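Only one chain is given next, in structure tokens, and it is the form predicted on its own.
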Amino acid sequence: MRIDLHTHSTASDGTDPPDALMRDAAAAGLDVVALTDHDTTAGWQAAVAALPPGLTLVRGAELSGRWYGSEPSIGLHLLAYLFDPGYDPLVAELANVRRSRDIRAENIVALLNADDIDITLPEVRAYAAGGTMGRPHIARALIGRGLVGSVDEAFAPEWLGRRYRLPKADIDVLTAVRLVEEAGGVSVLAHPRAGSRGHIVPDSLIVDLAVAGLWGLEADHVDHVPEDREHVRLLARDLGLRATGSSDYHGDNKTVRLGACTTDPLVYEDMIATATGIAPVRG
């Protein structure tokens, strides 16, 4: 059984619509795929409607979290699975983050324009394809204008990686863990050792998250070297957490393919036995 618990569609910053993503997941030989768009459940309905026979969908989201226990604060991502999408406190937090993403995108475009870099908000919105605007959509607008050659180049320090990078509102990560649990879901800390994406999450913070109700750690990830994967697995074992694996697929925005890393079926069975919000959907 091949299980990929971290993918993105055009509902956030992926390039595949949810229906196409489901077909691609089946073609890639997956048995289970999780749709985990950033701070939104907008792709769930289309993904369920397009499920090919034999493919199981785990509905989820990747929450933008922040830990305020250090200076500067640390941004991190929390994968939430099988939570009740109608749980109002969580719905309100996610809506606030999405609004902040849109405002940030508008402000980044204004900064670029102030430096005579001619991209427009309608262009960025077109790349977002109805989803919340994010930096990857600005990156694609820069590519479309011939200003950079790739998404990776757009995220270099002279572009969106530093010079034109602005903060957004994030959910306090301890609050996020609590809200996911209250909504009947389970939470997994995404790529905790991926230093290329930002801060490596301190083990001390992971201990606090485990106490708060964190369910698992994403160990097998393309941005984790073998030593990182082993470190995360041992930490998960010591804290009584589960270790997952996934591709973090974003379509053409990244080179990683569906199923690049996968989750042990026993861990998946534990997940669906633990969650009480909603159930996986089988095509």
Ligand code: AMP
Given for the second form:
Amino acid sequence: MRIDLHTHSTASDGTDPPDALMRDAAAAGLDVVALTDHDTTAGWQAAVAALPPGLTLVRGAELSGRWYGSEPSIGLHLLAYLFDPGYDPLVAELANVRRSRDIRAENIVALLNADDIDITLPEVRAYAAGGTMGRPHIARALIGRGLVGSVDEAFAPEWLGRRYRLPKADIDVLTAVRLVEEAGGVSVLAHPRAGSRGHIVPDSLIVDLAVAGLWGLEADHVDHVPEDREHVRLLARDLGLRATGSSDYHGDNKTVRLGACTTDPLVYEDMIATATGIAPVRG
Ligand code: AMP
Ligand code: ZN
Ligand code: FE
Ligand code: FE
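Give me the form predicted together with this ligand now, not the form predicted on its own.
After this comes the whole thing, all chains and molecules, with the earlier chain placed first.
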């Protein structure tokens, strides 16, 4: 069984539409794939409708979380799986983050324009195509204008990585863990050691998240070196959490391929036995 629990479609900052993503997942030899777009469930329906025979879809999302208990606060990504998408308090939080992402994009474009870098909001919106707005869409607009050569280059400190980086209104992470649990889902801390993306999560915070109801840690991820993976695995074991592995596929917005890292089938069985919100869908 090959299980990939973290992918993005055009519903956020991936470049494959959900239906094409499902076909690609089957072609890549996956048995189970999770669709985890940033702060949205908008891609679920199209993914379910396009499920090839034999492929199982785990419906999920990657929530933009933040720990406000330290100065400066710490941004982190929380994968949420098999939660009830109609649970109002969670729906409201997701809508709030998406709204904040729209405003942030507008403000980043204004900052760029103030420095005579001429990209427009309609251009950026066209790259987002109605999906959750993210910095990769601004990166695409910069590439489109020939200002940078790649998405990676657009995330350099002189561009979106620092100079033109603005905060968005992330969900308080303890609230996020609680809401996912209330919605019958399970939560997994995404790429806790992915430092190059500004998301190193201190172990002490992971301990607090475990107490709050976190279910697992993403250990195997392309942004983790072998020492990180081992560290996260041991931490998960010590805290009674599960360790997952996944690609974090983004289509052409990243170089990683579907199934680049995978999750142990026993961990997956544990996940579907724990979640009470919704069930995986088999094509
Ligand atoms: P945002 O959520 O809008 O702040 O943008 C973060 C997204 O950009 C994440 O989904 C990352 O996958 C992507 N990202 C972050 N850093 C990089 C990078 N250095 N190169 C390419 N993509 C990146
Ligand atoms: Zn992304
Ligand atoms: Fe992430
Ligand atoms: Fe992701």
